[in-house]
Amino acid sequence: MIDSTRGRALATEAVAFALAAGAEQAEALVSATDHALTRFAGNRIHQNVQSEDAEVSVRAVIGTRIGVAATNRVDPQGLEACCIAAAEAARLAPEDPAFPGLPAGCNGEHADRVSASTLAFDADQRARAAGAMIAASAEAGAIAAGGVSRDHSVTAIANSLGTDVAMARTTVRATVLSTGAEGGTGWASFSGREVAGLDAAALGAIAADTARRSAGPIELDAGTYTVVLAPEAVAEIAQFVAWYGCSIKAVEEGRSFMSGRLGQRVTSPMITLVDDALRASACGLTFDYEGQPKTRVTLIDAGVAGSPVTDSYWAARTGRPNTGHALPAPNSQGPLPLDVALEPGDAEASGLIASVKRGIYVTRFHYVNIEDPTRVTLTGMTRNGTFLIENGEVTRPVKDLRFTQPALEALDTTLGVSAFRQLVGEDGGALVPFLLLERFTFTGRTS
């Protein structure tokens, strides 16, 4: 595994090769990964794998022409060949008159986000965690499937204008799906930097209990319902809103809900959505893929459309500050928020449920897609734990429902936000609470 020091040296070496190949400016991105995964199905482990890889991506600039090439050969000959290819691609590329050049040098300190216990989370420990997740399902006569993974990554970036940054990270992710009798299923997951935060037995128990309670679901008519969304479901909405609506490229091209609406109300005042890689609990990089420092950006501020994220290209093009949200080159998407968080409220999840006379509790969404980015209209279905709420209590299980719903319109009906938040997903993920929404539209059943 390449460490941060070696990563920085490789990036610097690649920049020198690119300049020697004729580039006027050059940038190198080194990505090294050590991925370990233990998977289980049918209440037994069926796969245990570990892989290491390192890739160097080089961006060569000649005038306003840009070429990119990548290799996983990190010896001098491999790096040189990659840099020659990047420079040749630049010579053949069309000019981009709006390209401002690579961003100015940046070599600020970026603390590693590495946990020693996570690094030591070996195959034996992962097997024990998998066994703990399986146990509750096996005891209940249900079938468990899922996985537990450990990732160690190093990212280093250098450019010919003086950028020289590197950062190492560790992450842990665990998922368990329990399938019981009469169509009952349950889901639970964990994402984080520290393996100490993973309670595998508790995850298994949550999934098995949800599978038991969701057996024999009833049919529910399509319509608009009050809903309580668990963090897994909220994360889908938060990330789609951020990804499709909060990039300056989408705003400038008229594809965003922010287009022409900056400073205007777009959701309930109870909703504040941020991108914040700098928070203590964050797992993502604290610099972007150009090596520029990330800043905390308030995307929706108490219901009001705030600021989109930028990178060096779009900052120069629009006259905005660079917020440090560049993706790896070549990049047609523009800058993106990757460390999304919904600010917490002051409610208990149980209190949100208790306030509902009749509604639906949603554990998670599945197969979510976007129909209209300007309204963030999402379509998908519920899965692995959908229940009726009656007189303030979660009661009967409900057959999974399809939905088509403009996300911002749903968030505009927010009645409550929990104080508890959970990190959901991979890499940066989304840090999100439970939400109580007054109106959410379901269009039919899944079967």
Contents of the next structure:
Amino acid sequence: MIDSTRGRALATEAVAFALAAGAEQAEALVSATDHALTRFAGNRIHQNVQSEDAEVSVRAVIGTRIGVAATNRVDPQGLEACCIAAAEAARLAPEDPAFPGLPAGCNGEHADRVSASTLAFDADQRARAAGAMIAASAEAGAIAAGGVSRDHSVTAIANSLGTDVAMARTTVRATVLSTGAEGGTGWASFSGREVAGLDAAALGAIAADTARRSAGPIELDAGTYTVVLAPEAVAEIAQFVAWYGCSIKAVEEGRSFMSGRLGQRVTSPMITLVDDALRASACGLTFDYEGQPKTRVTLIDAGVAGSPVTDSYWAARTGRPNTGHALPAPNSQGPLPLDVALEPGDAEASGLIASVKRGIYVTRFHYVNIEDPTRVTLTGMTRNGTFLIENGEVTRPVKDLRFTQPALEALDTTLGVSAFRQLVGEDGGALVPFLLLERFTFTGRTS
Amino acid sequence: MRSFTQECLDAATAAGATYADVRVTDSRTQALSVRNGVVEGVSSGSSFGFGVRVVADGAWGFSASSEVTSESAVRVARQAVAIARASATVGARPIILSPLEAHTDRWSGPCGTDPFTVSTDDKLAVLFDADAAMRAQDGIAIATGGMSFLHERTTLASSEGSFIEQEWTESSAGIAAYAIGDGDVVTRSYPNSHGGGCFQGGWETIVALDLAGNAPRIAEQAVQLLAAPLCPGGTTTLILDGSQLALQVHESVGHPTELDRVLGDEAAFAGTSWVKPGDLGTLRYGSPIVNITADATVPGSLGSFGYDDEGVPARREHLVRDGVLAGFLSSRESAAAIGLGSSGAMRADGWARTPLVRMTTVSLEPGTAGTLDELIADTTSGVYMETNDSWSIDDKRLNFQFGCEIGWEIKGGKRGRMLRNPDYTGITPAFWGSCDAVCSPSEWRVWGLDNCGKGEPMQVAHVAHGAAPARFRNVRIGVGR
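Switching forms now, from the form predicted alone to the form predicted together with the partner chain, please provide the structure.
Full assembly next; the chain just shown is listed first.
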């Protein structure tokens, strides 16, 4: 696994090769990864993998012609061949008159987000963590499945205008699903930078307890219910809203809920959605894939459509500031917010439940997909801990339900937001609270 | 390469592996995309590396590296064994692999004109012609087109004596036209959504698509769709085109018959299955006219190979025969767990990933209902839907909901008015049980699908599905309306 210094050197070397190959401007992105994952199912470890790779992707520019080539052969010969291919692709590409050139040089310091204990989280330690997550289920006669992963990555970017940035990161992720008797299932997860934050036994206990409580679920009719969504479920909605609606490209092309509605109310004032890679607990990169510094962007500000994210291309094209949200070239998606956070409220999760006369508690969703991008209409299933709330208390488990719901309409009925937030998902992830929504439509059941 | 793979196997067995295999993969890619007359990307890539998979102390370990050297062969093989030994500390049970004869062989997929020898200019010309043809239609806001190409060469060697070299080429292309109205975006794609048409083959497969020739039709339909009424809610007879049926087969037959899912190995991520091991030969999956096969020998299909990534020879088997569950997609380990031989469905996404049970070409076999026009003529009332737009299915692969790009009412055996945002929902066995007609072989074709995600870390498999249009009774459409 190469370190940041070597990553930087590789990126600089690639830029030089690309210029020598005839590029007028050049950019190199180095991505080195060391990934390890221990998976378990049936109360045993059944897959256990590790892989290391280092890839260099080169963007060569001739006039407004652009070519991109990538390789994981990072010796000088491999690198040079890749740069020649990028320059050759640029020579053959048609002009893009709107291309403003590569962004100006940027060589600010970006602190590594690396934990020594995470780096040392080896196969033996991961096996012990897996065993700890399995223990509560095994004790209860249930079956545990899940995984515990450790990622170490180095990202370095250089360009011929002086950009020279690098950052190393570590992340840990653990998930556990407990399957008990009579259809009961439970789930718990952890995402973070520090392995010290992972309490594997506690996760296992939460999952096993939820599986016990969700045994023998009742069937509920489809319909519109008040819901309390746990962070895993909220993260799905927040990320779909951000990814489909909050890129300047989607806004400019009329594909976004923000198109023609910037500054207008789109959700309840209780909803403030931001993209913020700079927050202390974030795991993502603090620069984008052009090496530009990421900035905090308020996507939805107290219910009002705020600012979409941009990159150098779309900033130049629209006259907006570059917010630092470029994806790796070539990029047909436009800039994207990858470090989404929903601002906290002041409620306790238990208080949200206590305020519901009759509703549904959702632990998480499964296989959510978008049916209508402009309304962010989503469909998916509930999974691993769906409960009926009656008179302020979680009373009975409910069989999983399918929902079909415009996300913004649901967020417009927000009645409460918890103070507690959880980081959910991989890479940048989403930092989200519990939400109480007055109206959420379930359209089908499995019977 | 044989000396390198042998170094890996020797190091693994010396470290204590009771079984080992090594896969070396060298791949090359190219992708081009245009949008509204402008090139969005011309890119190429290459990736080279190897992965060592071992059994030690009765458990699995896998390690992979992009450094293909003698030093790393030993280091990575030893690391795989160390990982396996860590695996063995938690609930290990002996790993039993179904028997397999050792093979020494070479296999290559079909390729007429190597797409990597076709100039970038020629490729972009095809995309620009189609792009211009779409944008010639008034009302088209966005026109997109893309192509991608892959050449992959793999070497698999195992401690049981197999040494198998394979190489193949894949070519994909597609176009899409978007019409955007008052808060609405509609899309029409050709030849399919989600990447277009995907084939094992060369440049000739792209030429045969005639993207420019089909562009005016989909552009016109996109504009018409914007003004079309929403698909109404209700329960009706549904006819699906082959491309949508391909995804229906993928989600509701392919995934639930993957034996690793059935046995619970993917429970925490992708989910399990409504199918149980003991259902083989007895479970009523669909109506008696439903026959579904898994076939890794279909020429030109993304789901074809000579041997899977465990070295099991490609084969064709029924998953559903006359409506009854007849088989599983399986690996040597999962098949042995239920007393069967492997179906030859272990596939890995490149050198850095351990193989998983994946689909090959999983197809709804053609029926006898004639052409699509004849099937519509035989239908009193209902809806015909074409081309997938969205998909969702639960963790047991029972409760699904699909959106399509376009629909038409069927009245009196005739295709009537166009319908916008059509979708439908159902429960897997009830849906397949309601299938009462499948079109004839003349309508059957293979649809490649290059975005099948499964496993952790996520692996993307290239698979395929053969299908002809088919009819289903009493299906709920227009969900939530």
